[in-house]
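Single chain ahead, written as structure tokens, the form predicted on its own.
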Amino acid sequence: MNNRELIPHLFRTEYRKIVSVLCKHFGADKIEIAEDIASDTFLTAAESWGQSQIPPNPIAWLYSVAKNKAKSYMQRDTLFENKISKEILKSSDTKSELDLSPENITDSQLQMMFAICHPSISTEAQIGLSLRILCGFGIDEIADAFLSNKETINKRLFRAKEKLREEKVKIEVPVASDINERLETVLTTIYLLFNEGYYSESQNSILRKDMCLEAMRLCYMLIENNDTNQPSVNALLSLMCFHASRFEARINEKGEPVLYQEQDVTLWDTELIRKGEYFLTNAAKGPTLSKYHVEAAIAYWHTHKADTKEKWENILQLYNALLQIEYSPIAALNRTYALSKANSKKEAIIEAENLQLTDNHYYYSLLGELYTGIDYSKAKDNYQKALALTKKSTEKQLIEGKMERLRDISNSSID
């Protein structure tokens, strides 16, 4: 790997580690200073390595430079000298030397995760900070992921950091009595982070996949820690493994979305499916059934390509359970599709229309599919309503493809 490739690679893998350790060392109120030191470390690497050979151990070189820059900051910062250093000296657990050992790096990232996923910060900001600090994404990449611009993202992250300072959020894993409540917020952020990648409108397929893999990595960090290795965490990782296993099959060579029933099974990642099964088994060890358990089980059945009645009956029952745990209109809508496969389209149409989700394009798209083969006029009308409501280009492509198939069915029946 040459210099041009190595530094971006190390930035993605090591930036988050350096920032997390620095934040733990300085405190959450100095996130921007931690980011500056980490960024300056990579700038120094780019300048130094461009003029001479890459060092034998680039990671150790980066850590050494980061330590020196942290020392320089502490020496020249009058606030640190006059106010903070006295407090640090009082604590026998705190060392002035920056600890970049593997153990402290892992602990710092885990603690930083809980700090970033603090309830006082908006969901979008939690995801943005996670991408930036925990995943090492650049501002341009985050803007691309959110279909936004650098200025908006920078403002969002700045406000989130200000909130951390105002709330005096500590960088630590919560005590046992608070862990369940805080862990739920962390899992929600990871879940939404994965969805940002999995359902992203970004045409950058590498970025989309990286976001999903980073969400899975963060979840795995929770599993590696005894205090956070809980059934719901295993269930979420299982869910993400099952979804990620079909990542390559969801988009064709032209970048167009591929419907589930038309996906090439040979593109499914069997290793990820096996991992999903493993974590789902681990998730069954606890007494509580979370929404992640049920969604993982639904995703598990979707890794079975065979279009059998047994499969859809199981999925239908799982949706019934999911709606009892946490009702959502989209889950209710998805349930009606499973109902159409397990029982009949006519029964599903009645339940779907009772939902009256008239401001949702998925509602009309599903009705269009349910009416296909039953009433051509109603199917066409619903697809047109769906097309008018959707703003995403990928969704428009899917609906247009369904309308084209509807016309083909209609023409063949006339012939």
Given for the second form:
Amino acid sequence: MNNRELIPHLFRTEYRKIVSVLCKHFGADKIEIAEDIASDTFLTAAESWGQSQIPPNPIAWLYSVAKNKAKSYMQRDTLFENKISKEILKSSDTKSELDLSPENITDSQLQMMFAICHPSISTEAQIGLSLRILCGFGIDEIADAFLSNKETINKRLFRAKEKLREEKVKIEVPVASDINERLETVLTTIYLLFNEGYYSESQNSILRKDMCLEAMRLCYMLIENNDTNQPSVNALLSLMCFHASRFEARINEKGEPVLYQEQDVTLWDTELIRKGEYFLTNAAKGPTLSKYHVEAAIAYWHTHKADTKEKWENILQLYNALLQIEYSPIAALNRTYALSKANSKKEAIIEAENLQLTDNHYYYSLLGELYTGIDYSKAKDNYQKALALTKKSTEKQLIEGKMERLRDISNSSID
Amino acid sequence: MTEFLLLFRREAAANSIQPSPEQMQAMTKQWQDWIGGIAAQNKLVSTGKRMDFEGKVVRPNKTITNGPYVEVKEVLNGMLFIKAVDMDEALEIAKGCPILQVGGNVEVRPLIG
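Take the protein just shown as the form predicted on its own and give its structure as the form predicted together with its partner chain.
All chains and molecules follow, beginning with the one already shown.
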């Protein structure tokens, strides 16, 4: 690694660790102070390393600077509080040196994850805070990922931190009796974080991939801890491994999306597929069947490219099960597509018309696809409705591609 | 949207039919496809808990008989809670029920409150 990349790299891997340890040390109400100290540590590094040279062990250097900054903050804080309130024995004042041992770093990050994914904080804010505090993303990067601007993101993060203070959220792993309920919120946030990267409209494909990998890393941290190594956690990681295996195949050199049917299978990451299978096997322990189990099983079948009857029958039954656990429009549409593959297009058209998701462009895309080869004008009408409903240029390209194929099919049948 | 309870009944005599494993698999698929289709319209409320096939009946003279199907023609086979705009829509959904293909029937009851 050359020196130009060193600080961004360290920022990505170490900022989150330093912030988490500081937060745990000071308490969640001082989250901004923790961020300031961590940022200041990196600023000091940038100046100092620029002026002289890079130390032999940059990480140890960062930790020792962070410790010193934390210590001087605590001294100032004690002084200040003594003058104002005369309360000498504040809990944070008496704490010893900042503990940057590997164990405490891991524990702090896990506890931070539960604090940030607290049910009282809005989902959007949870994702933003996760990206900032748990993944060490810059405000610019978060703004880019959300197709938003720095001011909006800063406001959102500020409000989320206020909420952490108001709700007096503790930085700790919940007790065993609460863990499953709290874990559910954490898993939702991790999955949304992954999807944000996977389906983002951002042109920055490296950033998008990083978001997915970060979501997987957070999930893996839960697996490494005995209390949180639950079947649903393994199922979610399995699901993300299967999806991520297609990362290189689903976007072409121009950054345009490539449909599943047209993907080059040699670009699928077999190592990730193997990992997905491993975690899916681990997820099969215990009596619970979460939606992540079902979604992981669906994703597993999608790692088989060949269109077999067996594949689509399995996918159909899994979608039937998924919809009984939790309804979502996209699951309903995918289920109907699977129905067309497993049973028949005719049956799927009847069921698709029943869905009436008339504000959803995927709904009309699906109808267009189902009518292709059956009724040319209905197929065309539906594709046009889909086009009218989407603003995303990448989606428009995909629909236009499908319309082109529709014309080819109808022309060839006339010949 | 109103919630409806669908009750499936079929002839008690049908119990004597022994379908092959393949036929049973096909029956399971028909039910799952039907319920999946209702869920895909976001009209499934709950599949409820599965009823055991065996049961006992308490009669007016407080005698207890084994199973509900000793003297009755029809046996209660299962239930489903759905939601629909009105009775007509609920009936339309009920028309897809696989029990109709084996000579059974579906009773549709609106739920109140």
